[in-house]
Every structure is written in C-alpha cells, then in structure tokens.
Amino acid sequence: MVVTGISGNLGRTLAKQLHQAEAILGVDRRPFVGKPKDIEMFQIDLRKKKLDDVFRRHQVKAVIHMGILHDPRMSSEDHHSFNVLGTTRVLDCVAKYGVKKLVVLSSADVYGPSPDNSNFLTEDAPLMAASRFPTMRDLIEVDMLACGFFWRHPQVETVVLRPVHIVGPTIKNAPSNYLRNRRPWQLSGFDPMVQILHVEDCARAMVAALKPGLRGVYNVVGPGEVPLSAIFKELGSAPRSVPHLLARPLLSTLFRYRLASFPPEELDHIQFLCAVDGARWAKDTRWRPSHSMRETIRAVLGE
C-alpha cells in the first residue's frame, strides 16, 4: 500500500495504526524521522517520474493519497504545482499500473463558510470555498481530480473523505493553532456552531474508506456540533471580542509581519456557518468516532 503525505502528523498517525496490518510504502519529500522499521520509505517529490518507480517495482493494491500541501505562507503557484500536479501524477500511477483501491483525503472546507449555507450539507452541496477563499482553488480542484477520476475509472474503488476540521495535540492547521490561544479573537455578535475531529479518528476513518467494495464521496465528522463559545470554555480560554470589520484589515497586516499565523480570510469559519452531514459515512461503514466532545477539544491542548 502506497501512503503518500505520510512524513507530516497525520501521515504519522495512521502509519502508527496502519503498520501491524498492511505493507506500507511510504511517500513525502519530507523525511519521516521515528519511522516504523517495517515501513518502506521514498523521500521524493510526487511531480516528479520517480513517483512510477515506486508503482513498477512493487505491487500496489491500494493508496491513500494525502500529500495536499497546506501552507498559508507559500504562493498560490507553489500550492496548485504541488497539489494539483502532484494529485494528477499519482491517479495517473493508479489508472496505470491497476491499482484497485484508492482513497483521497479532501475536507469538508471545500464547501466554504457562507451566511448562505444551510445547516447541514450534504456531499452534493456545490463547493464554494474559493469564493471567498481564493487559495482553496486548489483543494477544490484536487477533490474534483478525485471525483473524475472516480467516474472515469469504474474499476478503481475510488472514496473522496472530506473531514470536517480536525484537530490533535501534534496538528498544526488553522483550526488547532487558533483553538490553542489563550486569548483568541471571537468576532463581536457570531458564535457559530463548529465541528471538530480528534486525529485518531480521522486516521481510523482512512482504514474504514479501505473496506473491499465501498466507494463513494463522504463527509466524516466527529462526535458532534458545539458552540465556539462552548470550546472557549471547556478549553479554559478567554476570547477577545473584536468587531467584525475591524477584524479583517488588522489581521491581514498582523499577517503580513509574521506577527499571525493564519491569513485573513480563516476569519470566515468563526463568522458563518459550514456544517456538515455525516450520515451517508455512517450508513455505509458503520463508522463513528472514537473520542468524545470533550476529549476531542481537549486534543488540541494534547489532554
């Protein structure tokens, strides 16, 4: 089995429970420091034709593919080079060398925060992220690389997992850098509803997306939906009210001098509503979370 993106946490989180049971050949350009001895790995760039050696030398029934690059600091041409090229080469590899299972890891942010959106969406919801969001084009376009493919290739059993935000005391995504301040911004008169997965479940739902015969685009969610205001408290934290449109300029510049980690436009996800429904993951696999609310949101400060 092929694991790309395996190097970064959550890469190494399923490594940790995929291991015992499968052959895994592992994929990044990164180095994965710690490794499992039984772990075979290739540090090498997806866009690049070495990728097809991994695939002729071995027998691949199955890839996980989540070598997404997620760095809000790096151009937009870096970002659509790596993802979408490096996403094209790898289904290219599965179609060529008849690979039977593939399973893509996308996210439920392709559906974008909107005052618009409904409360729960389903997977036929139209993705609207790059709206307002212009660098999720990508990610938007990697999930619509995966769902072609999944029609184009009848004989691949193909499965596009788009998680709703997920969070672990060793993420450092937007949603768990935010969630660890001790004063974090809540925007003046928004207290959305929030869904949050723990890291272990996410990586227990790629093992679940490898069941023989399922297929399919799913939204994965967690133990539930809560307040933003009610993950403040649990968390212990103090928010700071600021005004919505104070908010976005002073952001942009805090940003801009290092002085932020997140761009501007995150703000959207504690202003407007993206919630998801998971029913249609739970029907077909049975699947559900491990971890509970409050150990989900408790993760994030690795409790």
Second form
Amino acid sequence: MVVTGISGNLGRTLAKQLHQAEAILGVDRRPFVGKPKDIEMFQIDLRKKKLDDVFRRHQVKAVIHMGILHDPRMSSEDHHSFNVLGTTRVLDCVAKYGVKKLVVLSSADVYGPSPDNSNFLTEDAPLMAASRFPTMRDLIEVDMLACGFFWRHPQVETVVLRPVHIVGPTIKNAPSNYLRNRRPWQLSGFDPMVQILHVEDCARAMVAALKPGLRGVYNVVGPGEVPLSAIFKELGSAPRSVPHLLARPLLSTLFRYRLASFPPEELDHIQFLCAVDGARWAKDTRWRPSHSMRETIRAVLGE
Amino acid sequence: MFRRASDALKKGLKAWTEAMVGDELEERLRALERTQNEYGVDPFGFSVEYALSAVAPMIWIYRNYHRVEVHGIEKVPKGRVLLVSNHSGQLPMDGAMIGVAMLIEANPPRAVRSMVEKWVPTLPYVSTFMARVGQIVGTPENCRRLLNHEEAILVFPEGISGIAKLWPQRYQLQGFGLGFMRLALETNTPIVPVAVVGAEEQSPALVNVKPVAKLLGFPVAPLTVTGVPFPLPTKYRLYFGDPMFFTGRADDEDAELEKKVKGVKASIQSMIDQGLKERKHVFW
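Having seen the form predicted on its own, could you now give me the structure of the form predicted together with the partner chain?
What follows is the whole complex; the chain from before opens it.
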C-alpha cells in the first residue's frame, strides 16, 4: 500500500495505525522522523518520474493520497504545481498499474464558509470555497480531479474523503494553530457552529475507507458541532473581540508584514458556517469517532 | 468583564422568565432540551438555556404590551408542521409573538423555528442571537432537514414585501412564494394557516427610503410615523386555522402549485377578515 504525504503529522498517525496490518510504502519529500522499521520510505517529490518506480517495483493494491499541502505563505505557482500536478501523477499511476483502491484526502473546506450556507452541507453541495478565498482553488481542483477519476476509472474503488477541521496536539494546520492561541481573535458578535475531528479519528476514517466495495465521496464529521465560544471556554482561552469590519483590513496588513500567520480570508471560518452532513459516511461504513467532543477539543493542547 | 456582565444579564433574564411562566411550565420547557449535546446546543446552534433568557422580554411584551389573544392553537398537529402566516410591522414582532404563543400556550410547548433572511448571518450579534434561539437561514435544505426532524417551522411567504408593507397595504396579503408548498409536498407536511391581526398597525410606514437602505445595506428602510420602526402597543390577535393537507408532485409546474398556495392564502385572508370584523379597536 502506498501512502503519500506520510511524513506529516496526520500521515505519521495513519502509519502508526496501519503499519502492523499492511505493508506500507511511504512517499514524501520530507524525511519520516521516527519511522517504524517495517515501513519502506521513498523520499521523492510526487511530480518526479521516480514515483513510477515505486509502483513498477511493487504490487500496490491500494493508495492513500494525502500529499496535498496548504500553505498560504508559499508562492501560488508552487502550491498549485505541487497539489495539482502531484495528484495527477498519483492518479496516473493508480490507473496505469492496476491499483484496486484509491483514497484521496480532501477537506470539508472545499465548500467554503459563507453566510448563504445551509447549516449542513451534503456531498452534493457546490464547492464554493475559491469564490471568497482564491488560494483554495487548487484544493478544489484536487477534489475535482479525484471525483473525475472516480467516473473515468470505474474499475478502481475511489473514495474521496472530505473531513471537517482536523485538530491534534502536533497538527499544524490553520484551525489547530488558531485554537492553540491563548488569545485568539474572535469577531465581535459572531459565534458560528464549528465541527472538528481528532487527528486519530481522521486516520481511522482513512483506514475505514479501505473497506472493500466502498466507493464515493464522503463528508466525515467528528463528534458533532459546537459554537466556537464553547471551544474557547473548554480550552480556557481568552479571546480578543475584534469588530469584523476592522478585522479584515487589520489582519491583511499584519499578514503582509508577517506579523500574523493567517490570511484575512480565514476569518470567514470564524464568522460564517461551513458545517457538513456526515450522515452518508456514518451510514455506509458504520464509522463513529472514538474521541468525544471534549477529548477532541482538548486534543488541540495535547491533553 | 464584558463576559461577566452578559452572564449576569442572562441569569437575571432567566429568573424573570421563570417567574413569569411558573414551575410547571418551566419543567415542560426543559423537555425541549432533548436534542442538545454536552455543550447545551443542538446541531443547529439552538440553546434552550439561552432561549429561556432571551424570551423573557418577549413574554412580557406578549402579556403586557401587545396583550396577545390566541385562538385555535390546539389545532396545531404533533410532529412536523409548517405554520404559514401573514407578515407585517417592519420589525418581526409577529414572528416573535407566534413563537411565544407556541412556547407558553401550546401543550406540549413547541420551539418554533423560523426561516430568516440570508442577510442575517452577516450581522454581528443578531446572527448569534438568532441561531441560539433556534432561527435558521431560510434555505430549502435547512427547512427539509428540520421537517424531517419533526420540527414546527414558521414561514412568512410574503417575505420582505410583507414585513415592509406600507400603511395603505395593511391586511392585504402580498405575493406568496411557492417554496413552502414544494417543501410541504416533498416532506408530506401539514400546513397550518395563521392570521396575525394587530401587527399590521404597529408601525405604520409611509415610504421606503431606498437610498438609505442601499447605504446601510438593508433590504428596506421604511420611514414610519414614529420615524424609526418602533412597534406601537397594538393589541395582537392570533388565529390558528385547521391543518391543511396537500398531495401532489413537489416538482410540478408553478401554475399547479399556485392553485394550492392560493388555498392557503385564502384561508389566511378569511381569518384576517374575520379577526378585523370581530375586533372593536386597534389598541384594545
């Protein structure tokens, strides 16, 4: 089994859950720190020809593709090339070498927060994230590539997962970094319902997606939804209230001068809803999160 | 400090609600908490705890200001139901009064959800308030989901043109949207027509000042007799009609749905006319 993006925090969590049951071939540009002995590691760029060798030399029966990055500081050209070309190369290999199963990790962020959103978006909802946040374009493209692959190659069991915000003690994505902040910004008078998923549960969901016969696009929801303020209360953080009309220009200036790590578009997530309906996933796989809401919230701090 | 003040305010308001509704009713209201998680909210962000605080001034207004008189509330069936009402008064007091009636007069109490404009989630404080008291953005998916959860939903098919109606149009139903009928057919939901008499005189609007609306980003900016749309203490009369059951295809031609909608509209209009005939005065 090939796992791309294995050296990230989520990848390592997945590897830990899977390496005893399956023979794993890890692919990542970065070294795998603390790699278990039974994992064979290929430190290569997904866009390079060498990726073919991994598939040619092994009998690959499944691919978990999470070698997708989201870094607002990176040049958009690199970002786009890595995500879109990388995914295209992985999909080509899956088709060419007769891999039976493909799991692609997308994200519920592809729908995008918006005041027009229904409270729970199903898998059929349009992927609108780029309309307010252009950097999201390549993540949407990756999702679409995977969905297109699903139709073009019916012989491959393709599963596209769109999990809600993944949080965990070592996770360094925007939601975890934001929640870990002791004095996070809160937009005055806005307190949207948010959904978070424990990193271990996300890894478990990817393992569950390997189930033979399962195919399709799925939202993956964790232990439910809570107001943003309830998370702050649970974590004991003291949010700073910033009027929304001020917050955008202020954050955009701070971000430009590298005084803040969030681009202003991320404010949409703490202002509007972007919650999804995970009923289909729960029904088709009988998957349930193993961490309660309280545990998931506390996982941000590593408790 | 701000948080402590707001906590104290919530506590005070809740005590006020408890004093007004009495122990027995409060216990019945607590039964509404069944869908909530350990953080005291349901998946849509509705919080009974919060609503019990927020509703206090509304109960006071209901009893002492608009002195609401309710007729036929027992006709509202159990389970999923669409309450369809006329809309007026610049501020949605009609919605609030129907909501309070369903909470404190209906047995068992029902927490009515209403479908709010997509404009609401962009407003600070208002957006949070609306979500905590159970009001949802009016998308068809939201409505469908709530009906499938056996909730009671209040709709004003006149929409903005209802609430913003000017003085000469009072008690004349504006154009009804068809969306509620499609949803009723799709989810097999009975419709209860509701007539609100009294709201249409609460803040007589003379003109809609469009440039001001545009400037503030509001859908309308009515200039009322009192200047701002402050509701006057008109006496409210709520009439609940017999539930109406419709059958047919939800994706039928508009013309077919319009016929059904006309039936609902006629029923509301006749209750309005009846109510207007029976009342002796706008204020009592």
